[in-house]
Structures are given as C-alpha cells and as structure tokens.
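Quick heads-up: it's one chain on its own, the form predicted on its own, in structure tokens.
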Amino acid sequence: MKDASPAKPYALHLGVIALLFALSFVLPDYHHGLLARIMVLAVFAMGYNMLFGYVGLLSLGHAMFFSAGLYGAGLAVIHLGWSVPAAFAAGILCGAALSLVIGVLALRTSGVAFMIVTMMFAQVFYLVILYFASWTGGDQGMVVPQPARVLGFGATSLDLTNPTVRYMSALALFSTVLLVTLAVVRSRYGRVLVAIRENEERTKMLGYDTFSNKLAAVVISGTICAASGAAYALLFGYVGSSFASVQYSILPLLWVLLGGAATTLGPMIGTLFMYYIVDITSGYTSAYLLIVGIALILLVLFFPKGILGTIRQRWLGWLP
C-alpha cells in the first residue's frame, strides 16, 4: 500500500545529500574526485529525466544543451575574462535560450520525429563548434586556466581546483537541482506533465495547453543540463567538442534507464552504477565492455524499470 506522507520523500532526499556530504570526509582521493564528477554528470541526467521520464519525449539532442552551458561558461572565462559566477550564469542563460528556440521548433513534431529533429539540431551544434575552431578549440578543446577558476577575492576566495572545494561545489549544485526537481514533479505542474505523457489528447480535453507545458519542460530540462555543463567547465577545467557529440546525448538516456525513468534519484543511481562498473572492470581486463554489457543485460532482466523504478513498483510505492 502506498504511503501518501509528504515528509518521506523529502527526508529521503535530505538523507542522500547528508550521506554525500559525509562521504567527502572519508573517501580516498581518487573516489573523492570521481564522485564529484559523477554528481555533476548526474545533474545532466536529471535534466534529461525531466523531459524523458516525466513528459515521455525521447531526445537525442541533450548534449547540445550540456555543451551550451559548457562552452558558454568556458568561453566567457577564456576569451572574455569573466568571473566564475558570471561565467556560470552565462552558461545557464545560453542553455536556457537555446532550449527555448529548439523547443519551439522541435515540439512541432512528436515521437520518432522529435528524436530525429533533436539529433539533427545537436549535430548542427557540434559542427558549428568544429567550424569556429579558433574560438572553441575544435577537436582538441581548450583548458580553462587555473587562475581563472577562483570564486571570490582575497582571503575569502575559493579555489575550484582544490579537491574539497570542487566536491562541495558539485554537491551544492546536485543538492539544489535534486530538491528543485523533487518540488517540480510533486507540484501540480509535474502532475500535468505526467498526464501529458500518459494521454496527451485527454489532457487537452481537460483544458490544458499541452504545447506550453511541454515547452516549459524542454526549457527546464535544457537549463538543468546547461548548469551541469557550466559546472563541468569551471570545476574540471576543460571544454571539448566530444561533449557535443551524439554519444553524449545517449549517455544520459542510458543513465536514466538504468536508475529508473521518472524517479528523482534514479539518474544519480544510474550514473553512479555506470561509472563504477566501467571503472572497476576496466582495471581487470581490456574486454571490460563485454562484462559491462552482460551486467546491463542482467540488470534489464531483473530490474526492467531501472533500479529505483523497479524498487518503487515492487516494494516502496511512495518513492517519487
């Protein structure tokens, strides 16, 4: 029987945040850095989940939004000399503006056509990055200078290259997006998105403007992905065209499916699982992709709705 208590989901999410905070004091250096990267990329997956999991729109263009934030922040620091907060804001605004334009155009389609259109826009964005190589670094990308990755001035400044500062910054971004996502999906608007996913025509009959609601979801999704990209550029100091490739649109889809689509913590679990299974198996054999493939097949067989999705279906129906 489902527990309708509104306190349980928030307590769970705050507990996860507290656990990640505590881990920063006990993890070895390698895992400390890896988990910081996973949290930033989990935000990317959470942005993707907002559109795919809750609206049911399969996109192959989200690498474009991630890269808009990545290059928006990176180029603002490298070429314009902007501060970290200004560059981070620039990356988010680039992603929000791009997602609004792409949403207006791509939402004229649906289903497979939507997937193809978003992939085409992403490929165009990728080629633009390669064409303006003098500004973007092309295939080689660019390194964000270490002196520019400092937040604040003087004695109160925070160096984002410091492992502890980087971890806490990644945790702050992850926590903020996680709680905002939880609030959105549990709101009236979140229920409208689920209604659109289940039956768009019936939702229209109830008087809802499905186009506007889906457009808002695209913008929210793209903005979250851009925030992840901007944070990646500033925390890890690299911007590159590989992040704009179609492969980087498939990765968040895989992470979301593994963790559980339409679950708030699923993207984090999926990203964590994929990163560590690749990391562990690659340390033992060069054929690690074979082992990863077998593990994924077993996961699909025993957890058909993803790890958290299946747990919610079978045991914990109150999970958001």
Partner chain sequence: MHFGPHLLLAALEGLVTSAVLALMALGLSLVFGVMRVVNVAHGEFFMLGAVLAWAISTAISGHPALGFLAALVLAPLIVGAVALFAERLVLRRLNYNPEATIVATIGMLYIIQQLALTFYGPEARPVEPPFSYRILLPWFGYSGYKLSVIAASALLLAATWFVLTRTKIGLIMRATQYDSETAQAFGIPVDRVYAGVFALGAMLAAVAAVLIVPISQAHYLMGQDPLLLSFIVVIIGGLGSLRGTLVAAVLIGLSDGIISVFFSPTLAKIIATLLVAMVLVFRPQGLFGTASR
Given for the second form:
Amino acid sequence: MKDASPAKPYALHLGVIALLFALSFVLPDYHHGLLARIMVLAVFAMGYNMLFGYVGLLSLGHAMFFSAGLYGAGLAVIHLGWSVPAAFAAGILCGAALSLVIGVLALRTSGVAFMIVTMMFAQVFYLVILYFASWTGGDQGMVVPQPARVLGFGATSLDLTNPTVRYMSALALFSTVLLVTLAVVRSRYGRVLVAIRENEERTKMLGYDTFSNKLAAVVISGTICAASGAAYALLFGYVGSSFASVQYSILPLLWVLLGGAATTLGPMIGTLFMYYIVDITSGYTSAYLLIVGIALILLVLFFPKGILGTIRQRWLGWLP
Amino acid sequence: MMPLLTTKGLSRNFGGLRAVANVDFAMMPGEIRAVIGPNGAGKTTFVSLVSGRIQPSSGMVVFDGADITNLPAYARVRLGVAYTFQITSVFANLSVYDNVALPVQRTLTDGRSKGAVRTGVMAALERTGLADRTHMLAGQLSYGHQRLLEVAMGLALKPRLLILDEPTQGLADSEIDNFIELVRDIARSATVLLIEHNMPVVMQLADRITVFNAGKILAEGTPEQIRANTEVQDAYLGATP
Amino acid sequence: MTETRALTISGLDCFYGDVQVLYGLDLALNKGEVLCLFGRNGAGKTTTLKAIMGLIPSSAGSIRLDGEELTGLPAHEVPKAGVAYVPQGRRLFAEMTVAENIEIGLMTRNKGKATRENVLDLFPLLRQRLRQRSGTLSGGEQQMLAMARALCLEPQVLLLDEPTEGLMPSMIAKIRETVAKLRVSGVSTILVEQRVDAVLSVADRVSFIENGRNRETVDVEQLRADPSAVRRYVGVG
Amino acid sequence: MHKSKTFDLSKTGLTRRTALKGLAAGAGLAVAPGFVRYSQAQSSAPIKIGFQSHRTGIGAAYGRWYEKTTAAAIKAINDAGGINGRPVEVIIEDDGTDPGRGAEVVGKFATQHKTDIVFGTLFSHVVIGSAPAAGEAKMPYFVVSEGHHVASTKLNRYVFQPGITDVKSQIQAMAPWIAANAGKKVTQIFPDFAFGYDHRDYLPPALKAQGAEVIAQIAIPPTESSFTKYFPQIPAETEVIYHVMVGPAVLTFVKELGEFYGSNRPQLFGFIDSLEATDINSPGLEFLDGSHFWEGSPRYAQPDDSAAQKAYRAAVGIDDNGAAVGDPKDVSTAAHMFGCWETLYVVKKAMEDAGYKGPEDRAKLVEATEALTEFAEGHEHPQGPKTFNGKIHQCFGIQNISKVEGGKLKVVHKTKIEDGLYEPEGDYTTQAL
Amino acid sequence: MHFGPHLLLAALEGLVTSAVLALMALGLSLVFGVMRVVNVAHGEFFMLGAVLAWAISTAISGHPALGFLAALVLAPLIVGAVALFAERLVLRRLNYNPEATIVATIGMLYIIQQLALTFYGPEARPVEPPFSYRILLPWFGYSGYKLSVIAASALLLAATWFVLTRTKIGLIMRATQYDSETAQAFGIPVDRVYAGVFALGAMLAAVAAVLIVPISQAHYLMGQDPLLLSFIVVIIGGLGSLRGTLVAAVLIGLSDGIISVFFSPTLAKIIATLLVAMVLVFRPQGLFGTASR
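Output the form predicted in complex with the partner chain next; the form predicted on its own has already been displayed.
Now the full complex is given, and it begins with the chain already shown.
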C-alpha cells in the first residue's frame, strides 16, 4: 500500500483474469475442470481472507457460511424448483443473513475466543444439517438434478453442466469477487479494516464504530463464502454435510495462509497450490498426505507469510 | 459563556484503588488547559473518562451542553472530542498517509472523492511538518515524528476539543519549540486539553492549569498562581535542582 | 583500569527489526558506583539495558562483565554471570505469589535461604506479603518486590530501569535509600532515570544518552555545579 | 466442448503416470507376433477401469480390501483372456472418503486418465457426491455401496449397482426371520447419517408386514464415541435390539451394551457392517455370543461352501476365518467386498454384450448393462445367484443370517431372492443417454 | 428406565468424558498458554498415544494389565519424544509465529495421520482393559474400568497440578507463560522450556489416549473430535487457568451427558454445543480468565 498509484495492481489483476480466460482454450480437459473447481473454492478463500487477512479475525467456522450458500441454493432448486439465478440469490441471502446473526453474537468476543465461538456455531450448523436430514439429505447429501442446472435466457439457455459454461461461470464469479475484493481493500473502508486489525483501540479513538465495521466485514466475508457455496452447488450439482464440517473451516484458513494473508491473489495461489500438490502426489503414492504435510512445513519455513505475502515483503511492495 | 466540557463527581475505581475520585472540572471553549500532577495522580484516567476509553464508576461528563457519559468513545470523537495517545500508538505498519487518511476520511461527508481525502491529509501533514514523509511506514519514523503524526491524526479529526496526552515526551528541544507553535495554531480553531510533564511547555502554553494529585484536583489556576502554590510545589515539582 | 570496571560496553549496535536503535554505544560502569543513564524517551536507554541482558541481539560491539564477554551468551546465561535486571514497569510474574517471584530470583544463580533472608531484611514489608499474589500489591510494593527478586541473584551488576516511575514520593525515597544501601554493599548499578532530582541524589556519574549514543559522561558533582548538560540533553529545568 | 487441441497436457500427464507400464507394454507388443497394424494395437490396448478407492478417511479399512478383491478379480479376468480379448488395467485414485474429492476423482478418470468406466465406491455420500460428475461426463459408474440411493432412481442413468443387494432389499428379506425367530418388539439403534436412514426408513414397514413392530428408534450422532448414555432410552419391553453402527466406534458400542445389560440382554440382531475388518474375537465382544448378524457373503468358511466360493476366497487371499492369509489379525470386509468381484464380472459381461470398443461406446455399455436380468451362481458370482433390474440399475441376491457361536459366524439362514424384491420406484431407462 | 438412574448413568458417562477431556485439554492449554501456539496436531498426539498403546499391549503377552501398564508408561514417553523432535525441528525455527505454527501443525497432522495409516492401518483396534469388572447397580451395570479412568485422571490431574504449583519446574513454566522475556532475565532458558512444554502437552494427550483406548479403540482418525472439544474446554475455562480447564471439562462432559437424557441424541448435541458457545459469547474471557489479557 506504499504506492498509491492504482495502475500496477489493476493491470496485474486484469492480467490474471485474462490469463485464466485464455487457459480455458488451451488446458486439457482434466485441468480445465479442476481449475473451474479451484476458482470457485478460491472465492471461498477470498471471502475468508476478507475477514482473517484484512480484519485479523481468525474464524474456524466459515464452513457454515459456505454451506449456507451451498444449501440455500441447492435446496431451493431441489425442494422449491427455483431457477438457477433465483437459487443463487437465495444461497447468497442465506449466507448474508447467517453471517449477520453469527457476527452479532461472535463479535462480542475476540482473539482465540472468537475462533472457538465461530467453530462451535459451525458445529451447531453442521449438526442441524444432520438433524434435518429429511430435507438436507443428512451426511449423504443430495444431488442437484442436472436438468435444473440450466440458465435460461428466453429461447437460449446455458447448461451449467457443460464444462466450458461451467469454467466461464466460475471465472465470472472469481473475477467479480477478485475485483470487488481489490476495490474494497483499496477503498476507505478497506483502510478502516486494516486499521482495526492493526490497532482496534486506536481506530475507535479516530471516531470509528469498530463493532459495526467488523460486523460489516463478517457479513461481506460470509456473503462471499456463501456465493462460493451457492456456485458450487449449482455448478457441481452436489450438496452435502461434509462441506459444513470443520475440515472445510480449516481449509480456507490453510489456503489463505499458504497464499499469503491480506493479499488479494494469495487465496487463489494457496488454493491452487494445495489442490495440485494433493492431485500430483496422490498420483505417485498412496501415502501422499505425508508429502503434503512435509510440503506445508517446508513452505511455511521458507515463506512464513505465505507465498505472496513473503514475495510482497521481500520484493514486490506494491502488491495489494 | 457556557463551558465546553464539564465533569461532575466523576470517579473511577480500579479494584480498590480510586484512580479518579469525585472530580468536578470545567473548561471554556477556546482555552488551552494543562493538566499536571505526579505520576499515578489520575491524569490519564481522567482524560480517558472524558474521551470514553473507559467508563466511569460514577459521575457524569457533559460536552457542549449534552450528557455524553454513556456515549461510546467513537461517538464522542464524532461529536468533536479527539484524543491522542500517551504512548505512541500510530499504525506502525501503515504509511504516514494512511494513518492520517483514516481520520480525514471519517470527517468527510461527501464520501466519494479521493481528492478530498488527499487534500485533507496533506493539510494535516503540512501543519505538523511531516509532508515530506507521506509514504514512509509510520513505524519507521523517528520517535519524535511519530509523536507529531499522532497530533496530525488528532488534527485531521477537526476536533472541537483536542486532548493531548504527554505530547512532548521524547521530543528534542528544537522539536518542542515547533510543537508549542503548533499547539497555539491548533488552539485557534479548537479547545486544547493538555497533559504534560514538561513544565516550560506548560507554562508557555496553558491559559489555566489544573493540578491532580491522588485522583483529585489539588489546585487550579493560571500558570502564575500554580507556580506560586507551595502545595503544588511539594506534591509535584519536588526538589528542583 | 580494567579491574576497576564492573561492566564495559564498546561500539554497541542494536536493531529493532530494520530500525537501528543503538549506534556504537560506549559505556563504562565502575565497580561499586551508581551510573545513571539519562535521556529522552526513545533515546536508547532501555535498549541498552536489554542489550546487556541479551534480550536484544547486538549486531556489533562488545559487552564485557569483569572481563567476560556477554554478547555471545544466550539470554538466560547473562543473569547467571551475575547481572540482575529490574525492568521498566517491574514486570513481576503477576499471577504468582510474592514468595514465588522471589523463588525465581533465587533459582537463577542457585542461591539459598541465606540470600532470601538477606533480601527480605532489605524489604521487611514483603515478609508479611509472601503468600499474596504479586499483581495485587501496591505500586511501591511491586517495585520493592522487583528489586528483591533481582537482588536474589546477589549480582555484581544491577540494572534498574526507571524504578521510581509512577510512585508516590515516600516510596521514591525508599527506593533511593535502597539503591544507596546497595552501593555501600558493593553492587555496581546502572540506573535509568528521567527525574533529575533522583539522579543527583543517588548517582556517582551520569551518562547522557541521545539517539542511541552516549554523548557525555560526567561526575555528578560536576553536574550539580553546572546543570546545563541536563538542560541540553533532556530539556528540563 | 470447443477447444483447441494443439496443446494437450493430458497426454503428457498420462505418460508420466504410466510411463513404465507403457514402455513395457510397448516392448511386449513390438516383439509379439502378428503386431502389424495399428488398429490391432488399438483393439488390444487395455480396457481402463478407474477405481475410486477409499484409501484415506473414514472408509480406509474397506478401501484396502476392496482393492485386494479388485486386484484378484482383475487377475482372474486377465488370466482368462481379459474383456473382449483385451487386458484390463485398473487405475486407482484416492477419494479420501470425501464426496467433494470423490467428484473430482471421477472428473480425473473421465478427462485425464480417460478410463472406460469408474468403479468401486462404497460410502454412500461419496457415491451421491460423485454421481453428478459421472452423469455429466457420461461415464458409467459402477458402485459397490449397498445403499438404496441407486435403486431409489434419484441419481442418474450412468450409475449402477449390479454386484451387491441394496439395503432396502436386505432389510425386507430379513424382516420375516427377525419377526419369527428374534422377537416382535424391536428397538433400532443406528448412526444418524445416511446408512442409518435406510434402516430407519425401511425396517418399520418391513417388520409391520410380518406382525412385528419397531418400538423405538435411537439415532446416534456421528461425532459420538461413547454410547452408554443412550441405552436407557431402550424401552424395557424390547425383545430385539437391531443395531447398525458403522465406523471405528462400533467396538465401544458393543462393549458398552455388554456392560449395560450383562447376561440378561434382549436378542441382538445387527449388520456385520459394524464389525467389518474387526476380529469378532476382540476383547469385549464376548457379549455378542449367540447374537445374529446379517452378512452379504459369509466371513467364515461354511461347511456347505460352493466350489466357486472356495475358489473366490483363495483368489482374494482370505483364510477360513475371513482374515488375510498369513495374518490372522488382518480381518477382511468379506460381507461386502465380494461385490467388487461380481461387479467386475458384470462389467465384463456387459462390455462383451455391447461389443464395447472404447469410450465412444459408453452409451452402448449402459444399455447392455440395463439389458441384463440374471446372474447365475458360479465363478463370476460366488456369493450366489442374482437378478438384475435394469430399470433401477440394482441387483437382488440372497442374504445370509449368521449366528455368533464359539467365536465364529455360522450361517443359520439364507433368504430367497424373492424375499427382497420390491416395487421399482422409478425407471432410469427413460432418461436420455 | 426411571429418571433418577438414567440421570446417574448420564452423569457417570459425562464424568468419564470429562476425565479424558481434562487431561487432553490440559496438555493443549499448556502449549497454548505458555507458547501461544495453536497446536492443531494435538489430536494426533492423542491418536499416536492410542495406536502405540495398542502396539505395546499386543507386543506384551500375559495378563492384560501388564501390557496396559507398559503402554501407560511407554506410549507417553514415545509421543513426548516425537513432539520434542517436531518442536526442535519446526516450531522453533518459526519463532513460534502464531500463524506459521498453525500451518506447520496442520502439516504435522497430515504427517502423523499418514504414518499411522501406513504403518498401523485403517482399522479400529481394541486394547484389552487391565481388568474387566462390571459393577452391578440395581438399575444397570457399569464398567468398573470406566470408574477407574475417572480416578486415574483425577490422580494425574492432581499430580500435574502439584508439579505446576509446587515444584521448580512448574514455577519455571508459569514464569515463562506470564512473561517470557523477564523469565530469560532470570536465567530461565525459555527455548528449552518451550520444548519441554510441547513435549509435556503431547504426553498428557497420550496418557489420556492410553486411558481411553480400552473403552474406545485406537483408530487413525480418532484425534479430531477430542481436539475440537479440547480447544473448547481450554477457551471456556479461560486461557492458562488450570482450575478453569478442569471445571470446563467437567461442565462440557456433564452437560453432554445430561442433556442427552432430555433430547434425542443429535438434538442434544446441538443444544449442548449452543449452550457452551453462549457461555463464551457472554463471557468472552472464559469462566476463570481475567477480563483483559
């Protein structure tokens, strides 16, 4: 943030988006499909980063926001027969509403207590999904039927199960959230969030209602994560409780820490890294988790602030 | 004329300790008031109560005729009560620009224009002499410059009451002279409440001085009156060399 | 000369992260004297003490305790060599009792009951509070405990960082008295102070620290005769 | 998909993975007599089966034995000339017993390994999570999961379960025996997740039809590792406790039940799923003596075992106690893993019926599978004869009820196929291919 | 069953849960409190303890008590050594940076889990209890071993409490926890204390695992749920408060048991979790934490 000139960061981000667009035409099928999935989950990580990276609030409960979107959209299609846009909106709304409630309660705490409270609320959410298994399909989950996953525009329609459409939809969501994140981070509001992270007491004494600002950040973060969940349900056709389990709260944390907290592109890098290291190593050995574990430790030893975070610190100070 | 700030029976206990005990205090708009007293006399607790950083055990705070006792700190800032910290607490990892932009953008009502923020920030930095350090990280500034940055941030809030808690601590002599000029300048548009140990600064700046001791107001008056007050001498100044 | 020196610092450079705080600092503490470090906030006084204790790594220069080089030692070996530290703000183990704080002091150099008795004799007040949680002591009592804890090392060199900060006058007097007593018993002390009166009443010599350097070291008599140096470096008068 | 084909990473990816195998095969082909034309090489290239395996995660114990059984079946098939004269190659990917990863793995088989089919999944949430990916990739997906999800026709036309009977059918087939031999008042204890729901939903009507009733249902949360506190909810008049507990906590469950009741217990009827891969002689399980279990295929060798059953056991490498030959502590998942063997033979049959040549024939393969109706007991189907309903993609076989006696499981009753038949709930064949 | 006996049973079950949880949480609390490291791998040390207990007890023939006692001594020692190794090799090099240690301990989690899967296998394996005595109450039978777990845990907790409050080692650990810099100034080798604390924390988890493994079984995924519960206990109890940790463990164990009397199991879990979360919402510093840290 030392360099106030916006040209470089925007050029970089647009470049990344353009690269991802171009990749759609050259990637082999498998990587094409995998990248679509990574982009959707990177949105989850970006939503997480919004709160963790910029406001400094470590939540271990973001799986609930992701799955609020997942179930909000998925169940709207399955039980109510809603169209894709309506279901997507429903998923996002569920995430926004849930994050508002959770925010109001959890923000009474801070630090490790915030971490544990969010984890417990997420656990409640997970159990609620199991408890209402007759609607949610419990741990088995439910399939969002293929015919329902079509986006109609009058006469023409876009089939979200078509790989290219899916890739482009994922890219559209990813780009939107990336640019929104960049804009928020560079905005006055973003400056306030960072100020809260750096010194909340001081920020209060500059006339900021830090509670409301943090609450807004929780809601923005939760909503972005819900958008990712809703997109996941609609693009990949499955809703299930494993996405609400604690692993899916730890994963975005891991992705963000790997890529670099409080960097706009870090979440994507972290998600990409984690996905490919699992994918590649599992092809060579059945004991791939060992290699993943060692890789994580090596990475954190040499890139203590995450990949992009360390690059920014050492070489490219202008990275947003 | 109505006082800008009044406290009535203001008290705060920490455990068994009465850090501030039943303080009645008033200051007029436009004055520069210094609060002095030995360490632990309750000065910082007192201004923390005024600014809303801590809640009183009893008593009330009235600002510009309105009871603000139950207002949270940020709301008091919005009414015009600005506080600069005793220990430097600038945002060390943010640039000098961003440090000042934070208070500036809060006071702007148009909410949009980047130019307005820039103008406001630069104005505050010019006034405090930090304009040539805009893009440095605040944590890399020298101690004295960090103190000035604190003041710049306070200034940028366009306060009606600016509370400065030991602003000259750690400043060099030359810096102190400039600082005195700066406070005089600020006082043209705002009322200043100053906690200060450096007696020459206090004597040069203050219209009136309030002396705290053991959580209570020991004396109040013009610099001359205070200088002449033997009780104050005993409690605070101790044996001068 | 060396045998009269308790502690010699020469050419010390210290950094906090990227920011240099000490620039080739030189300092000499004679045996049995009270040397006062005087200077503004941020001048580098506390950093000097922490550097002696090994709590901040020094990037250049040397710190010799009676001929023994301290800079290479890990932080926890420095107190064992005989340097005791009373940090600014006392830094007691607030959740622990008075007795436990003293116990930690005794453990440092494996001192026993006799030391404990000596120290408690120096601060008889603490004897009645042994089982009290140290965080609940008054400010003055806490300062006494902090000094007591340090004296449990039976140190050759004692480092005191603003021991009178935030204390009421009677307590300040008590602390000064103790410093004076220790000097009589042969402890060499470095005292960081901001109050001129405190300095003049207990110190033998005064070093003026400014911007991470030792500008000048003067005898306290000289300073009494001509206090202009104080004015020059700290701006009080 | 409209994509440039100038830069195809997948080929290099494939080579990397199978480089050694490819070299060996290539060398073999080069010296083989009659290696003349490219098309011939094409037709003798291996059929690739993607095996979605639970190597890690909660299903790992099953996954290991599914892999062993599959390897044995593939060896048997290849030794007998492969499928359509082509060798069969299995490519294994770990799904971590996670539905999200499961779907990715199906995608990986479809687009990177370009396998002909995907096969082998057990855990129902992975099946359901992966099914959409299989359907979208038009990838025949043969699961060995025993859940009712395939037969419910809520998945899609590419998902089959031809090697193992589904739970709904199992329950229906066994209810008469329970009502007649164990007791009329039944309390169910089951995990509060998918596998448990099939039991929760299908047992009460099945028992009711036999004049018995379920008087209490106790669903245990999946995070639970201790059960005693739920036992007081078992009504005192209970005659039979019908228990299904999957996962590592099952031993605790049985032991605690033993501590709670002592010798004075109701009848116990359980699903061996609970104790798959677990030694029935483990300390604490003495309590199970005299109780009954459902078994798909019997774990212990039975006196009346068919020759096919004996051959199958020998091929997979399990001894008379159902443990790995040479390691009596390594107990198999015998009641389920036979499904892998049988499914592969169904795949072989369907591919041969369809004249399957490559991925372009997948639709034909689906139709050929749907056209199957009966599997005779024998080498291909050692567990017993089966019928297959192409409309619901589900097979129906016989079930075994075994009694724990002297530390072994002894089959005391075999159901008939007809006992387990029910009205189809839908028809996959009406879906487009 | 009548309400009274049902409640008694639920309370007994709750106490067993509490007993094991308290030990494990205590280990986590030490690491968390003294080193400020969020040890995500703590559950894996627990699992490792259980797996080793199985390996040791099956390797020793004779009366089951022999194998069990050997496991009770050896398993924690081995786990402690593993933890020590991990601490020296990784955590120290990270300067105990809170964020980096989260990633590093997630890495350890993967490594330990995979090693357990590879060398121990995916099965759940039982360990024979040192004795099996069923206590026959008028309404139900209860495992004598379970009661002995409560007693053993109480004993170990008391021993830990004694070490922490009455010995030099405890003094050194607490001094490091409250103020590591000042501790160094009094000759405390903070670096070595951290290593010791990390090992001790892991050993407590391993002991808890050895105690519980004759009741439940050793399984390579068994670490996760106790880890989450331990985190909850540590925070609810108030960071660094031994008493708080104990009270929170009992509170959580008992509420889990007793609420299950009134509601269906999953609903009971939901309510119990929500209640405990609310405790934290309205008392963010935990039950015995001080208001500001």
